[in-house]
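Only one chain is given next, in structure tokens, and it is the form predicted on its own.
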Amino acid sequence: MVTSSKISSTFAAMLMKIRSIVSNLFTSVLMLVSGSRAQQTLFTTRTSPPKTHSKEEKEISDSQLTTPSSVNYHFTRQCNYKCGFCFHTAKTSFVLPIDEAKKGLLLLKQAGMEKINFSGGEPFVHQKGDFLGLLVKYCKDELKLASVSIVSNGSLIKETWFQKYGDYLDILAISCDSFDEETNKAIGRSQGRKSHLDNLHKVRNWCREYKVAFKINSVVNTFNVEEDMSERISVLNPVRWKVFQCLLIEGENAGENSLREAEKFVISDQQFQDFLDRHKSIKCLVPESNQKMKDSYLILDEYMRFLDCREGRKDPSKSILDVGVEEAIKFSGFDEKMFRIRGGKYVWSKAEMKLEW
């Protein structure tokens, strides 16, 4: 006969059998959902696809990837005028060796420039203009860039300049502030009895003729704000006029060890759109603000290093020449953005500009 104790005895085993299967079994399958998430989050991990950025995402990626497309090069400050409101003064008298020159462009060319300006002071300065014209056939015939050019003021080039080295030279800019033989020497735009102007029709003529594509550089300053240039620069005809708000650079042209006084040259906002405003009918005006040139130019000095202007002075970082470029282009200042803004990435080169010369 079966006690009733006994059989509770027997039924609590039973019981507790079963929950520990019911245990074991609710267990495995918390481990099997567990694991099957894991090997979903992972599996979605590795084939999801890469994230797209939003077009401003983009823009400040690529801003942080700046690319030397276009070079200023002042690689003398030695010059044989005395504009009064230069911000490239003639603190010195030094130029590089030509092979450390060249060493330096050809850094450049391998970091991504596709085009070189050579200026000064007056470049035409150096060696009689000999060391410019062998740096621009370099540019050209070897390191193979798309545009190089000059910035200068016309007077010390000669013909046989153009007859040495007018093949390599893709834009000859001449720099000229007044059609007014009074006002240029006013501004210090003169040397001696030399006639500017002349100049700068001897010069336009030369590009003519050795296929050269002719350009204006202006600043508009108290002096000629009021000047209208409208008939003077169709008649030269340039493929670019470009137009500058007289601006202060600390050190240079403006401060307590500055070569210059350039505050009686300064003209307000209102004023440089003024002399824009009159001028609207010449298709070639590429206006420049204060605000457009400090920031939007690749400036390298005659050590090679890139300059930043944003503070109103000349910051220098270390030479290309010591460091590299993607090194010293980090201290530049230079803004990608605004550079194309200005309209700095234009044809600039001779051959695709299609001149009737």
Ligand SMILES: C[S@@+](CC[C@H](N)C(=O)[O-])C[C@H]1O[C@@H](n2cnc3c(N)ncnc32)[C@H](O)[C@@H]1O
The other form holds:
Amino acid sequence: MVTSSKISSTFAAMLMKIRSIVSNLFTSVLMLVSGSRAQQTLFTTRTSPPKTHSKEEKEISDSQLTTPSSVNYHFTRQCNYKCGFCFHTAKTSFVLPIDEAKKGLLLLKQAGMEKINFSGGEPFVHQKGDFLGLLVKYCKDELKLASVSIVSNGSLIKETWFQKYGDYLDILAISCDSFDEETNKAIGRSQGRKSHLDNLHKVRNWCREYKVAFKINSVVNTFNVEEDMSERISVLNPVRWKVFQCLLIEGENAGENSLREAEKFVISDQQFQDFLDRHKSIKCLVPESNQKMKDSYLILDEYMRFLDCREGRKDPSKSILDVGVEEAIKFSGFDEKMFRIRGGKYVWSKAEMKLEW
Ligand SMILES: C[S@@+](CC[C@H](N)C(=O)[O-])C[C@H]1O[C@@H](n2cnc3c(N)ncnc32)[C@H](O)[C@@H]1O
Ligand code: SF4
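The structure above corresponds to the form predicted on its own; please give the structure of the form predicted in complex with this ligand next.
Let's see the whole complex now, leading with the same chain.
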């Protein structure tokens, strides 16, 4: 005799199957209609015909979309800059003790992490960069991660930091939204009278000297949307130039209880596309529209909680230190397919990059 629990489990299995088919169909349609570079990369690296499932796609469904292969750890929210559009603001001053942070990183490694990116806030603020340096060293030296990277505004980095920790770092991304100092100031990407651009160039040279791959991040917004940065980017010659469309996150830079009001920075999809078209000669440009950016990052906050951005705000999971990675990641809102589509998986270890030092 068929019990009601058997019927409901069969029904649940059917539902799961239908969900998986619909999800695969959706991804295929997305990949067909969009012509982004990241998607082209995905197509050109295929070895089998497009109709069958690629090895990559199979790997995604096998792992049920929950492997934390690439993680962004925003261990501090403190910052010395005041960018008006910032979507990760100084809502707390909390930073985990270093042993707790290392414990969490070990858990992530055991769950499949291959790449860690340290971000913030400004990651060089806490303990003048030593907290960050020790975590970078731990991730490369002890956890043996393929890739260890940092995103920074560049203003607090000293040469001594490279001397102590440069060997353990694969990629350093410096954020720069304009090559006009006045525009940087108007955005808030500055501190006092210090020149953001002088720092950018200084750090670029140290990256060369200490053999760290240099990357640039830019946020396209109403203040720089008409700028042509091609020439200056070509001279700096980063391994990657990430170009983001300014994103609003409720509770961070929009809505009630937010520390920033970024509405005046927001640009349309067409304006973003025009900016990309103007810079099409830059081969290392990697565009990230709002749609691509929103759910395609695994974000850990200062308590090591995953942040789910699906509802346009940052909803925290429980901490991986309390419930483990497998449980917490269920509430991360992470879309691993979109991660692949945006080109999230690339050659990310400096040992494998063919860099001209
Ligand atoms: C939150 S910041 C933290 C790291 C560091 N303080 C910096 O500015 O590079 C990480 C990255 O997010 C970008 N970002 C900040 N607010 C953004 C927004 N509203 N939309 C898109 N990107 C944003 C920054 O420009 C930076 O490249
Ligand atoms: S985007 Fe600007 S304000 Fe926000 S953390 Fe980075 S440097 Fe600080």
